[in-house]
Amino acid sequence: MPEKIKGRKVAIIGCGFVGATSAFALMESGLFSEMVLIDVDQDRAEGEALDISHGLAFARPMDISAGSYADLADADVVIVTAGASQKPGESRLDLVSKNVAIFEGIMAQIKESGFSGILLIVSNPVDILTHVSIQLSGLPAQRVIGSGTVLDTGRLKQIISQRLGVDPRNVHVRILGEHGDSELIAWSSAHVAGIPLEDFFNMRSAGSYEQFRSEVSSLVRNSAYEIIDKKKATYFGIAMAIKRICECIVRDEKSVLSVSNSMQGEYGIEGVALSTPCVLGSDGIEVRMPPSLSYKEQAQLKASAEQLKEVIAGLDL
């Protein structure tokens, strides 16, 4: 078993909108004492490091610098946001060929650096790239985590909370499967502070619960496309999701998040990474928790896995 991480040093590979916003969120969090930014555009990495470091007088002490893959040797967490971004009208799976080629180079350099911490994959399509990273990085599967549907689940909780007038932190529901068009909402186990969601809906709203579910599903599924259409990219929400995942790891919280992970036969699914609830701590994924799903939801999860496996089958790894 690799040594537990100490949680002092984080590196971010890719200094585009997502990487830079995540770096800023992590600087404000105080989770780490050292952060290294890496990008093919060295000037961009240096500029972001300088800009973010100028806020340290208003935060907590931290060493922020631009660096290289050699700096990963003693990093505790490496976050990969590099790659081509999703364009208007483009699905996450459309990015496969471009970003798999980029990741082959990135993973070779990570492996060469001697990095042995926890690898967090954020670039899209995140499930495919998490699978690729497990195959190429040389790291144990539990130490390679995809951001998966953590953000999707956050969006879902926020939309439900707005519709029903309740704190989103009291809404307990998860999005599973692909971080993309085949994802599914586990409605059968959804609740608000222990009250089944349908019962809470009837307490707080009039109308059809089925229509409510349909409307919420559509809003969540299309939210990223809407943001990309309006402002060309999404980055604030995912930066907060990355910070939350890092909190679980660095603080050894044992919290449950729906991250992308390598399935090991749950529901008959294997050979693919997708999002299911996992206990996260300083060892990475400590426990996979197959959720209680209806028969329909199980079928949806398997269908999501099959879609991802078809894409993986076409990769030359």
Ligand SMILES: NC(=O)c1ccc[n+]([C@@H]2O[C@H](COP(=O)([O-])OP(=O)(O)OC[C@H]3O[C@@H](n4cnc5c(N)ncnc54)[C@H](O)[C@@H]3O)[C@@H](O)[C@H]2O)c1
Given for the second form:
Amino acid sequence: MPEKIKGRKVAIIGCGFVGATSAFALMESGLFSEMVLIDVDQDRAEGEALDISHGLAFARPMDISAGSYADLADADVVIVTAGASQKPGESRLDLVSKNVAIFEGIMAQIKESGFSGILLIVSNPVDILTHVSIQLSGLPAQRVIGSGTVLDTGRLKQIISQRLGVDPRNVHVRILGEHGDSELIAWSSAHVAGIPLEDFFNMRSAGSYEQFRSEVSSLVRNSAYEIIDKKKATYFGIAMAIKRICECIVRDEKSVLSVSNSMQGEYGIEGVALSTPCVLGSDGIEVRMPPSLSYKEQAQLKASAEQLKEVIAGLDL
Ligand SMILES: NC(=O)c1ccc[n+]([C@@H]2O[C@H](COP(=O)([O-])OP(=O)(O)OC[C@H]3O[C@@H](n4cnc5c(N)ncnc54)[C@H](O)[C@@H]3O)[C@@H](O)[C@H]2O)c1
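With the form predicted on its own already on screen, would you show the form predicted in complex with the ligand?
Every chain and every other molecule in the complex is listed next, the one we just looked at coming first.
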């Protein structure tokens, strides 16, 4: 008998709010034929696998189970959402020591499993943990991707879309740098369907463009803090961002997303992972595109990198 053709297998490590919501979004998407859920809390993984599998009759068939690291050997994509999450008042960088220790254990087991697919890091601080995972997983850097500012960019497009009355998919603007307090909005290249954002703003709205930018920036920057204050955790937005990243990989879409990736000297930045635009496909990051930035934005990107590098310098890997 010839061998069956290979299906599409995803594994999620960490089945808390983010892991479980992402598993649900991926089940609904029909992108994968098999999904394995792993958590230190085995009951949690089993419960989520059962609950999510009860939606299959209303979606498309696939295998969903709770598993172990041995199941990663033939996985195409492994998503890591394990670890502590932000508590009200905590920044993402406050999570460093707890989550780096958790990642050392997880990366050792991923390596031992023989996994050779694409590793998607979501736990925070995501840029630091992406850097740590590149160092410890044994995978080529292009196959270790952090969800980075994909979510922040989605939030930004949605807020601009609401304010200016246009489909968020026609708003072209990116958040770059750290997924966190030092991130920057690349306003200088922002446009709506080819029209500079400032011109579109003047067509659709009265008032000061500067004030619009400053209000939008603070809404985006504070949105995670606001959600965490109000409902303890954020998970629906990131689940959709994870689904979108998986779509690019599994369907080899070669779409451009601002994911966290290892910098190779662009703008003099290296030795750190942060978000810049990348072409994403079935081999992971295919092309890393130096973003088009004003001098002020270049300085902000460098400052964001410096902040992350200080944290990396304090790690004992
Ligand atoms: N990158 C983003 O845009 C983004 C967005 C939201 C949340 N997050 C991050 O995602 C992470 C998860 O958030 P959450 O709200 O789901 O937290 P949560 O506390 O609900 O879930 C974390 C899960 O990880 C599990 N876990 C802990 N240690 C583990 C280990 N060694 N191996 C396997 N599983 C382990 C826990 O048992 C728990 O089920 C946090 O770090 C959070 O900050 C990132």
